[in-house]
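Single chain ahead, written as C-alpha cells, the form predicted on its own.
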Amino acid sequence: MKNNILITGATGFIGSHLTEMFVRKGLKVVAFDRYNINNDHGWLNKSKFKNKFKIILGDIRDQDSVIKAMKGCDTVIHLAALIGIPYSYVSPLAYVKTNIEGTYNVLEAAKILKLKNIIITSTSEIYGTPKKLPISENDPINCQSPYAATKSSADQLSLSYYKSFNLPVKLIRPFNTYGPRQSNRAIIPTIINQCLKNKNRKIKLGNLNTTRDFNYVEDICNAFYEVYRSKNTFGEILNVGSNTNISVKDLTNKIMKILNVKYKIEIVKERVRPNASEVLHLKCNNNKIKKLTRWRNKTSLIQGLIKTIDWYKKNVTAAGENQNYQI
C-alpha cells in the first residue's frame, strides 16, 4: 500500500516519537520492535495514536520476521540497534549480530520486496575524536568502540547496496539526541534525574570536558521526515546536528540553573570510558542536509532542556534502564 512506512525500533526513544509524528502527518505506520513475552510496546503502550498504527513484534536479527513485517510497505526507516556504548565492551558479538546482521536483514528484505525508500540510521560516534570541528560527511571515520564499529559497518553495507543493487538507500547520521522518554543512562536524563532525586547534594558523572552537539528529539524527527520526502538524498550520507557543542560540565551547570539548584559534581570511575575509546569532541557541520532538504534545527538547547526537564518532573521514574535495544 502506498505510504505504508515500517519503522524498526519503533517503541524506543526516537522511534516512538517518529512513529507518532508520521501518524500525525497522515501516513500509515507499521511499528516493528523486539518480541517479548509480555507483549510490551515500550513508549507506544499508552500512545494517544495507538489505534492509528499497527505494531508487529519480531526480531531484527531474523530475516523472516523482517520480511513479514515489511510486506505491504513502500518505505522502511531503520532505527533498531543495540546502542549502549559501555555494553559493547562487554559483548561486541551482540552488537555485530544486531547492528550489522540486523541492517543486512532490512536491506535484503527491502531488495526482495522492491521498496522505494530506505532510510538507515547512523551515528556521529563513528567519527571518533575529530581532527577538526565542525565535522562534515567527508571527514574520516575513526571508530573508538565496538558499538561505533558495528554502526559504521552497517553504514558501509547500506551504501554498498545502493551502489551494487541500485537500492534507494538514504543514510541519516544524527548527532546526540535528547528529550522526553530517553533512557536514564544517557547524559541529559542522568543529570536531570540526579538533580531531581538528589539527597546528598552531589551529582556523579564521568568525563566533564567532553563536548557534544545536542539536538532536541522533535528536530531529529523532523530531519527524518524531510529526508523521507526528499528526492535528492538517495545514496547520500546526511549529518543532522545544530552546528554547536557544549561540555558536560557546562551542560550540568545549565541544567542546575534551570532547576535552581547547586550541587557538587563528583567524577566517578565507573562512568569514565577507557581513554582511547573516549570521543572527546563532536560538533556537526549541517550544511549538506540544509542544502538538500528543507530541514532546519528549530529548538535551542535551553528551550529543549526546559521541555525535557518538565517531562522528567512528571515522569521521574519512567525512563528505565531497559531501553538498550532501541535507538
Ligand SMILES: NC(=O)c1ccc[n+]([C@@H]2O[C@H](COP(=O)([O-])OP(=O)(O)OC[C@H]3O[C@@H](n4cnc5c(N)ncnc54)[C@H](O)[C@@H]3O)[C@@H](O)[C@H]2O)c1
Second form
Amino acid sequence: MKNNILITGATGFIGSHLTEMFVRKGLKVVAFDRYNINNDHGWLNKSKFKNKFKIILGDIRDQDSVIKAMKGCDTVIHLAALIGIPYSYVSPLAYVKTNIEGTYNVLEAAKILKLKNIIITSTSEIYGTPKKLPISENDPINCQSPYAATKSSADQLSLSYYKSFNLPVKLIRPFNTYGPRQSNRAIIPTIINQCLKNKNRKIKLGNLNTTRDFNYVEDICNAFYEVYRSKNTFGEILNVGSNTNISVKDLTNKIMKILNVKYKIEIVKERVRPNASEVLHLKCNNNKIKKLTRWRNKTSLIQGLIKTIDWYKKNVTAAGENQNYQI
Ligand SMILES: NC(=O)c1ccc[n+]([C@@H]2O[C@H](COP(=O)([O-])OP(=O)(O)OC[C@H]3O[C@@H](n4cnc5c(N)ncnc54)[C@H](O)[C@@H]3O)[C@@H](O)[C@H]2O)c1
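Target state, the form predicted together with the named molecule; input state, the form predicted on its own:
Now the complete complex, all chains and molecules, led by this one.
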C-alpha cells in the first residue's frame, strides 16, 4: 500500500482543509486543482504545510491531466466541481462538463491505474425538498437545479463503475458545510460579512424560512478521513450531516447575537431562487455513516459559528452584501 492520495479540488474551501488535515495525519497528498497562468494555489498558497505535499495544476475536464496527476496514487478523493447554484442556471453545460465529464475522467483514470480507494463527493442538494425529514440515503432524488442534476448524474456514474467494473468506489454526501475560507456566496459568510461591513444596518437575504443542516468543515473533513480508512463502505452512499436543521432567519439571529448587533433583515428579490428550484428543507439522517464508520460530528453550530466569525474578522474580504448568495 503506497498511501498516496490524490485530492481533486484541493485548493478550494473543503479541499484545502482536507489536504492540510491529511498532511497533519502524516499521509502523502497530491493536491490537484485547475491550471491558471498565475500559478495560483488558492487557499493552499500560504499553507504552512506547503513543503509537505505536491501540487499539480491541470483540468478535471481533461483526461490526460487527470491520468498524469493520478499516476503513483492508490487513493483519489474527488472534490473538484462547479458548485454555485445561481451560475448553474446561467451556464448548465459548464456543469455537465466539469461535474459529469470530470467525474468520468476520475473514474476512468482510476480504473486504468487500478486505484484501491475512490471517494466521490456528492451533495445533499440532490434530494431537493424532501417528503420527510431527516433524509436517509434511500430517500428519493429530486434535482431542482442544473448543479444538483449534474452532481446526481456523477453519483450514478460512479455507482455504475462499482457495479460494472468492481471499481472500489465510495460515495460521500455532505450536507451544507461552512467554516473559514468559504466563498462569500454561501449563506453563512454572506450573513457574517454583511454584519461585519454593515453600513446601512440592514441584512439583505432571500427566503428566510428555508432550513439547512449546517456542518463545520472540520467535521466534514473528519468524515472523509473515516470513510477513507473504512473497509466496509465500498459501493455505499454515506450521508454526512448533524441531524439538526435551522432556518435562515434563526441562523441570522444567532450570528447577530454572537456579534452583538441587531440589524433589520430585508428580503431582496434577486436573492430568492426560482420557486420550483428552491430546496425548502434539508436535514440529514446520519445513522448509516455512524454505523459503518467511527465518524461522529463534534462541533455544535454555536462553536462552529464562533470559530468562523473569528476567522472572517481577521480576513475581511469584499463584503458579500451585493452578491447573489446560495445555501
Ligand atoms: N460547500 C458545501 O456546502 C458542499 C456541500 C456538499 C457537497 N459539496 C461538494 O464538495 C466539493 C467541494 O466544494 P467546495 O465547497 O470546497 O467548493 P470550492 O468551489 O471551494 O471547491 C471546488 C474546487 O474545484 C476546483 N475546480 C473547478 N473546476 C475545475 C476544473 N475544471 N479542473 C480542476 N479543478 C476544478 C475549483 O478550482 C475549486 O478549488 C464539491 O464537489 C461540492 O459539490 C460542498
